[in-house]
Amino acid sequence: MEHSRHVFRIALVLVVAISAFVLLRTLFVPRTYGDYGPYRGGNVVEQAHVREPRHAGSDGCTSCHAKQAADRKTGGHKAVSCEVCHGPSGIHVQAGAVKGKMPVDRSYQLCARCHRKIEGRPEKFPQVVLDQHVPAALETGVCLQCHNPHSPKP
């Protein structure tokens, strides 16, 4: 009988600790936490109001760059957004006016991100072993010597 008092005390301490944990978690963890994984869901809406979106997608580029858009639509990069290679459109255009020069990544590393030969990629996907494919030294612009980036077939 004497030991049952110790068990009761331990059970009471555990119940109080768990209740305190649940209460504190309810008070300090925002309601929208976990809506989008381990993030506070309300932050998505807050950031949309605080920061102007910088990405417009490929459709935002086609109004001014029709030739490149047509090349891209018929070429092998039709599924690739313009902003993958050129960066966010907010650097170039804001509120319909040209704000600055658009950065262009001409490095072979950009092309290699998708086209370097990796065993896990589908066989139909165009892959190259860079050392065998490029006769010259790997340097900036080496892919662009033979390939149009908007329609990359040589």
Second form
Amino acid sequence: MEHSRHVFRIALVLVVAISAFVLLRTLFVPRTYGDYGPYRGGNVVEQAHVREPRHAGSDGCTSCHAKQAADRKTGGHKAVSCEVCHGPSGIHVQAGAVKGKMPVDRSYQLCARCHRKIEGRPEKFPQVVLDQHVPAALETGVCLQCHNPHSPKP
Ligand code: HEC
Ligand code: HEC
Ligand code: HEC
Ligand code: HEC
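Any chance you could show the form predicted in complex with ligand HEC after that form predicted alone?
After this comes the whole thing, all chains and molecules, with the earlier chain placed first.
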């Protein structure tokens, strides 16, 4: 019987260790951990409070810029989001109110980034050899003389 004290001691150490582990785990692991496996979805919501979302998506401009939105929807740039050319909504609108100017890039480089003729691009994608396509000097605003950026078919 006197040897059972050793077993009792080691069992006690085990119980204390397991209890400490369970206690610390409940204290330090966030409640939403495990909702979606090892990915904690609740973190996205927390981050959205710490840092305001900066992008509004393709429909985030329609309420205030109906003309440009309608042009875009019906024209060749329906697949190009407003924010690709203008920058993230957060520069311009915060909590529904206009807070700053939206960048407007009128350079030919903006268009050239997607439409300059490059061997690697799919043949069907509209692309031009810049100095053959443009009769004038390549300077800021030159593409806009013939193309509306919101509905680019001339
Ligand atoms: C392909 C690039 C591109 C896309 C996509 C684009 N824009 Fe623009 N946007 C421009 C350029 C370039 C100008 C300058 C036009 C000028 O000066 O003639 C401009 C001008 C504007 C202006 C200033 C007024 C005007 O018409 O000149 C507003 C407002 C505007 N865009 C809103 C939008 C909204 C809203 C969307 C999405 C529905 C959008 N843009 C999508 C390139 C783009
Ligand atoms: C709450 C309304 C509102 C929303 C939403 C909004 N805008 Fe504007 N935007 C305005 C107003 C008002 C002006 C004119 C500001 C001025 O004349 O100074 C403007 C001006 C602009 C201009 C011209 C440059 C400037 O800042 O004056 C561009 C480009 C533009 N907006 C693009 C966008 C794009 C792209 C989005 C979506 C990501 C967007 N806007 C969303 C109200 C809005
Ligand atoms: C982010 C990439 C991007 C930028 C920047 C861009 N475009 Fe486009 N453009 C596209 C895509 C995507 C299409 C649709 C291609 C398709 O239908 O296969 C397109 C289509 C076009 C077309 C053919 C339209 C039609 O109806 O046949 C023209 C013209 C054009 N763009 C001119 C311009 C001009 C001018 C600018 C600069 C103001 C510009 N693009 C900036 C991506 C871009
Ligand atoms: C003098 C007027 C003019 C200027 C300036 C101009 N374009 Fe065009 N663009 C046209 C016309 C007209 C067409 C349609 C006929 C054609 O396909 O050649 C066209 C067609 C296009 C197409 C579609 C080509 C295709 O294969 O479907 C793209 C892309 C384009 N332009 C991009 C640009 C870019 C980028 C600039 C600025 C560097 C620019 N354009 C400047 C008149 C112009």
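Numbering follows the first chain given and starts at 1. Each form is matched to the other, and the largest set of C-alpha atoms that superpose within 1.5 Å is called the rigid core. Predicted model only: the values in this text are computed from it and were never measured.
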item	value
Core-superposed comparison between these two forms, residue 64 Cα displacement 2 Å or beyond	no
Cα displacement of residue 24 between these two forms reaching 2 Å, rigid core superposed	yes
Core fit, then residue 146 C-alpha moves 2 Å or more between these two forms	no
Value in Å for the CA shift of residue 14 between these two forms, taken after the core is superposed	31.7
